[in-house]
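Starting off, we have a lone chain in the form predicted on its own, written out as structure tokens.
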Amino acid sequence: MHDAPLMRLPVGSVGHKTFGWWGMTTVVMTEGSLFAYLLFIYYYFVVQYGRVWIPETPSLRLAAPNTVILLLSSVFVWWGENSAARGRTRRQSLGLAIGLLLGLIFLVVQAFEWRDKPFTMSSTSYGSSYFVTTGFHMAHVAVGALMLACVLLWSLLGYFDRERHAALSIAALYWHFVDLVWLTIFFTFYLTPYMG
């Protein structure tokens, strides 16, 4: 009696055809609207009260290198996702691990940035705007880091290959969104005060 030939499970939909990808796209659009409202509050007060509304010219000492760290994390996550599509599992796991590590470093540096602020959330409307906006972003980074940790674990367990890695692509989409949001926050809170 011959054993039945081994058959691989069918590969589900990938890329832009997955329900997960469309679900994450909806989340990104929803959360993008949230940050648009938060940044609108900043610009509204600046237009109403002018430069005096901002209590200090923001320091770039921590924020600038932290921005570079977050952007690098996005590059490594992209590298990991790209390696998954090519079937290079070691590079895929390495890219995810480095991206996750850089994301965690970003959170730690941002905590130091918060500690050094001479104002609090309740001291001024600027303080409220700053801490609420950056706080929401930190929460999103923390969620993204958790997602990266999950797909890294699945990657190490061998759950992904060149055809089946939709979960990795979905996590990467969210991570790139988080990085893009930070660029708008960095430009708004840290760079526009230098523009006059």
Given for the second form:
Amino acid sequence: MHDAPLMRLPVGSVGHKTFGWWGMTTVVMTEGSLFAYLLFIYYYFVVQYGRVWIPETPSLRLAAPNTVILLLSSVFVWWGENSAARGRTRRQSLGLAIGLLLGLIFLVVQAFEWRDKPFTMSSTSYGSSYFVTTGFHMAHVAVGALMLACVLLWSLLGYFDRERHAALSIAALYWHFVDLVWLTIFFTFYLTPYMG
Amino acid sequence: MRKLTPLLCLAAASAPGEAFADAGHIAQWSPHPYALLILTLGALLYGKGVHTIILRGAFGRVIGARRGACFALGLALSYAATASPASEWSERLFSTHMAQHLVLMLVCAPLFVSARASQAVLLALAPALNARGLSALLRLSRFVAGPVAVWLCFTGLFLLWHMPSLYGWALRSESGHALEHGSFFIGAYGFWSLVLAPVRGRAPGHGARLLFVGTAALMSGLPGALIALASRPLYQIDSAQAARLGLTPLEDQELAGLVMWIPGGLAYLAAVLGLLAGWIGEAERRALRRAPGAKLSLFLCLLFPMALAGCDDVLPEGSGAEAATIYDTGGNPQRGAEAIAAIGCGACHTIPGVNGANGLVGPPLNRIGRRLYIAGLLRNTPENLEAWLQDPQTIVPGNVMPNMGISKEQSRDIAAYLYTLR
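Could you drop in the structure for the form predicted together with the partner chain? We only have the form predicted on its own so far.
Whole complex next, starting from this chain.
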């Protein structure tokens, strides 16, 4: 046998269009439909009962900054993925870490937002709609944060390189989707009451 | 709701002038100045563009008679939607207003796109612009024409204008109304440009377009459902005209919601079906390019689902009657073994039962009678194996197995021997 050094076979596929990527796009489709119908519930009740259905005009004090936080996290995750494609592993991990941190901050602020509500999930149909919709979204954020944590760990362990970082792209796709969903929820629950 | 049904049909057809004539109102054609100006300008520019094409002798290639007819039809419908008595009624009746919007967005806009209106207008404007202006215009159009941006613009405008406050403003203000119709049309033009563009190069594929149209359909169907299901009037609309027709404002609104929901949904459904047909056609063309003889088998597979059941990759176990018929080549295995030795297959292949056949270039042929595929792409059948033996370079050009000049008889004998290796 030769004395050549053992070659390390690369792990993962080149590019992002893997089975996981297509799987994630179908998840995005099903979850997107779920949220479309959750928001339809809100609009249905508003149309049926009018403004009186909304117990209090929701305050933007926490929700607006929280929206900015979530959007920023998306920007950092995008930056991390972009850095991965350029082979800048430090920035890649940093982007993921900041994105994850901002996502966790979002969850904490959202918990305060929940605590401040004068109604409960079972007090009115508005309460049910609000807590079920935002609750589903928080669950999605939590899952997304878990994904980011895994990807961050793998990134720190050096599992990704310039070509092979499909897992990172898949997690980023999910994260951007969750942010987009929040924008629609924010618009629906927090902005439409001001638009009359 | 019963008395609404005939009205619904008329509203959907967007030609309700006759229906309203007996309501004691003699309807007049009254073109709106803005609309008339824009339609005339558009027609002139399109005509100039087509004229340029004719001068260059390219009529029929970029834009032909069919596309010209699309433009004429789109123009006529746009005029009817904005200048006919229906449009005057639409300022007082919510449901006809909705039908007017849908005709503009879901019929006129795709007709203009099919007519290649933007290309013709650009061609007409080209002499008036310098090269820099033209390239800036093209860059701008590429910048705003991304699928996500177009989708957000189209559905966003649609949803925003149906919020009661904005809708009321558009009805009260002349320029607001023009802005509403203009933005609806521009958003729809961008939307249908993406959907109807030829599928090639970097343009989105059929699947992406299906998602594009399907989600937009959802975003316009749900508000329609909301409006139709609402139990109180949502919009501040003069109810006198509706009352003259025997409609309460709520009934007028239910009708509008239904128009938005059902005929609107049908337009999207038509687009979805067209895209699906295009997708299937593309898949078929691709399959035929790869294997020119595949058309008959494709047809059979589509016609008889049973044929598909026979396509699964499981060979019969054991050496029963079925297995015997599959591998009966009609050749002589003894002569086959002699041919293998004479041709020298053993230089490249390891072949059990042939003296000195221990080559390591090609795959070993032990148990080849049980293999599912040969050459990595052909089902292991006598016909395929014989064809492969005779002419491997035609089946997989450039592969390592050379054409050995094996005759038809020889290939039958060799296959007969190889199928004894189980």
